[in-house]
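Only one chain is shown below, in structure tokens, and it's the form predicted on its own.
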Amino acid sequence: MINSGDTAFVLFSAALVMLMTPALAFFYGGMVRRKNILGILMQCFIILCVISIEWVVYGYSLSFAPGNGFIGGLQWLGLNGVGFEPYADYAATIPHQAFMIYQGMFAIITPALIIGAFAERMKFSAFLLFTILWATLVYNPVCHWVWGVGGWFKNMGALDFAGGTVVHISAGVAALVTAILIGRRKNIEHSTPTPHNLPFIVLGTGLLWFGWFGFNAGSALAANGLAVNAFVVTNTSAAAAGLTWAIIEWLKNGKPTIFGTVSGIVAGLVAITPAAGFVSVMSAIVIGMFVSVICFFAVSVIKPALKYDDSLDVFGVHCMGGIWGALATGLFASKAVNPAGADGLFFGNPKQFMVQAVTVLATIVYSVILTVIIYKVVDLMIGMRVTEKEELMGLDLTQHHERAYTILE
């Protein structure tokens, strides 16, 4: 039977997850040069529009309708049969449409994460086509693998409470691929761009942290103790990661920075996402501490060594943080926290860690292959990158004929 409290909780959580995409717009927008901030805002908001339509027309059906191990069926196209009664395979106490719209907000923010990798140099038309194809051919299948009835990851017993594999690894790997394929920004070797508005980055982080409670706690799909656990460990991991990143900078550079601290907070939120419904609060502290070490190494050592231009460190934070979070779930998961889950390696079940590793590897391979194909097809059809002149002028003017700031410094 429908529970009004659970329904209200899930709808509110859906609203929180929706807020995360505009929050991401400010988080990313503050990092780019001021001539490109409107381009970032436009990309995030148009994804809200486009993927909302894709999701209700066919994306939800491909992701969650009963099908085979790889993809969902077509019986829920246009939300046919997705009504106001519960659907027991997903949530027995809320309307089916409440579950649908909640999951739709995940589908929206996932391709939005990739924006940070190719920021300041992709044509808007190419971005739109790439996003629709990627959501259809990568997000929808991977979502079905992990959460859909009959999905092969789900049948293996993989644990992903709120999207570490579905969201962060799939998008983070795609970010690295697009950054490599589209190439480095012009003149970046001579002058590394600096964030044009740090307060926007901090504002975006605060809103992301706030929205992440809907992302993780809402994934309990009920106002219950499991939601409380997910809420508490989410906050704890973010705090531990932000503190750890600040300490690393302090020791390495002599001073902690707000940019580094908020980067750590986001990394901590990413890492706890797959584990939020399966681990204890003390495990969350360990997960948060280690993710900052891993992601700091990725952005400060691996990225300069390999010389790829992942503009806003999507791969270094989201993919590396997501990989650690998925594997850490296989280490720290405990049935004492969630009897419907599984014990991890540290609680006597090494098989769970192996299952997590297989899902990570399979997601990476699939996202890499499909992202390359999608990129190449779109590039062949309409071209992916703006001209050098357009890049130097900035995407705000050349792609949208707008300027963010009318008063020049």
Given for the second form:
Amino acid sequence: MINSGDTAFVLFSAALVMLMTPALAFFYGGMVRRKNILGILMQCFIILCVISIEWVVYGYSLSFAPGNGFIGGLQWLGLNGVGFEPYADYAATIPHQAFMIYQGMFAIITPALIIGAFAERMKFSAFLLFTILWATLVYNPVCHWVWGVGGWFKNMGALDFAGGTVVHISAGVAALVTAILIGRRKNIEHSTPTPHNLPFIVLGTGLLWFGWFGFNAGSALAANGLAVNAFVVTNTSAAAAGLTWAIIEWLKNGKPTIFGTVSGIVAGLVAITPAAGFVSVMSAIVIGMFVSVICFFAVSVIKPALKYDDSLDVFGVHCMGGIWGALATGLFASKAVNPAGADGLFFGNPKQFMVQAVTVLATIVYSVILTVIIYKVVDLMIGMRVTEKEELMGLDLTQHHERAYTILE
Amino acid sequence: MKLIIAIIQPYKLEEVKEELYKSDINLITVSEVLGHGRQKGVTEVYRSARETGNLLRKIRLEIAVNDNFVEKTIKAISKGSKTGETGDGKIFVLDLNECVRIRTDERGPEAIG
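Same protein, different condition: the form predicted on its own was shown, now please give the form predicted together with the partner chain.
Below is the entire complex, every chain and molecule, led by the chain shown above.
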């Protein structure tokens, strides 16, 4: 039975999630040097184009069509049979295609997250091939494990409300792998490049926070109390995390920074994503506070110590935040919030924590292996990295023959 | 004729302009530049990564004057920009060979004022 309120809510949520990819483009675009911002914007927007097509042609079928535990079937290729009647296994009150397009926006933003790791040095052609292969071979299967009918995470009882494992951990791991494989940027030994436009980073964060209500509350797939819970805990976690990061900086570095505060906000949004439909608002405060401690440690201690050049801290914020969020779901989940969910460790069910840990580990292992293989294959076929001269001149001019900013007029 | 080039703190520009106007010096070119002297730059922090020795924003003034205006100009710039701390800046005075007012083709000291 189609419910018009639910349908309107999910369609609007899909539009909100769509906006997150342009938001991410500005979040990342502000962080790079001015010679590379168009490269970032282009990569994000071409993903919007490419994965939108991939999704309706075969991605949705591989992710969500009934299949085996590992991957969906091919019966929904080209949206064959995906119509305007509800498909009750996913959402009983909205047209099947509304669910499809909502999920498509998740498929788009996930590979876009990885961009931050290899920013400022990847060849555009190689990036494009890498992205298509990664979406097909990593995103689609992991999406099926978590949310697809018969997916093995789902059958195991794993809780992932809006995509902590499938979106943030899988992309965050791929980010670390690609950052290590492509190597450090040139001439950054003595000084790390500083962000060229902090206001863009802040603008991007504002739009991400806004879009994230669609990401998390929309994952209830109905305009109901569960959606309200997800909306409230999402806002609360983001707020707690942003505040915590600012306080840590204040204590440790002497001054709170806007860049640190928005990094905390994004980390808080990441961490609450898998938990949004299962935890209470007080738990969300704790989840938000801890994620900033963890991610601050990752970007300010682990990264400099290990010397990998994850340019825009995709691993430090998305992967570490995603891991914490998935595990925290196993700690703080409560049937009092969502009877269809499960209780976590702190509510007397240690088994849920173990299930969450298994899903985290499996996602990490699978994403590492596949990302390495895909990277190596594309590197052999067309070469991943731009030449040193192209890197120094910037990707805007060398990959796209454009400049973002002019000096005269 | 002299060309006076001064590098000053950006936040002192308004005071310097004020002093110059008081001394009847109205011709001035201003640009934003980067640099540092004994101050040795600033430390900026991005996601806890400390960037020391970054170039500082400074203001560069260029003023062409006739010889009888040189001291007045130096005094005005100095009065407007001095705080007594490192980073106040410098004033350079260079000989100026020629000056042409494009509108009238006037040359030399006539053209400056």
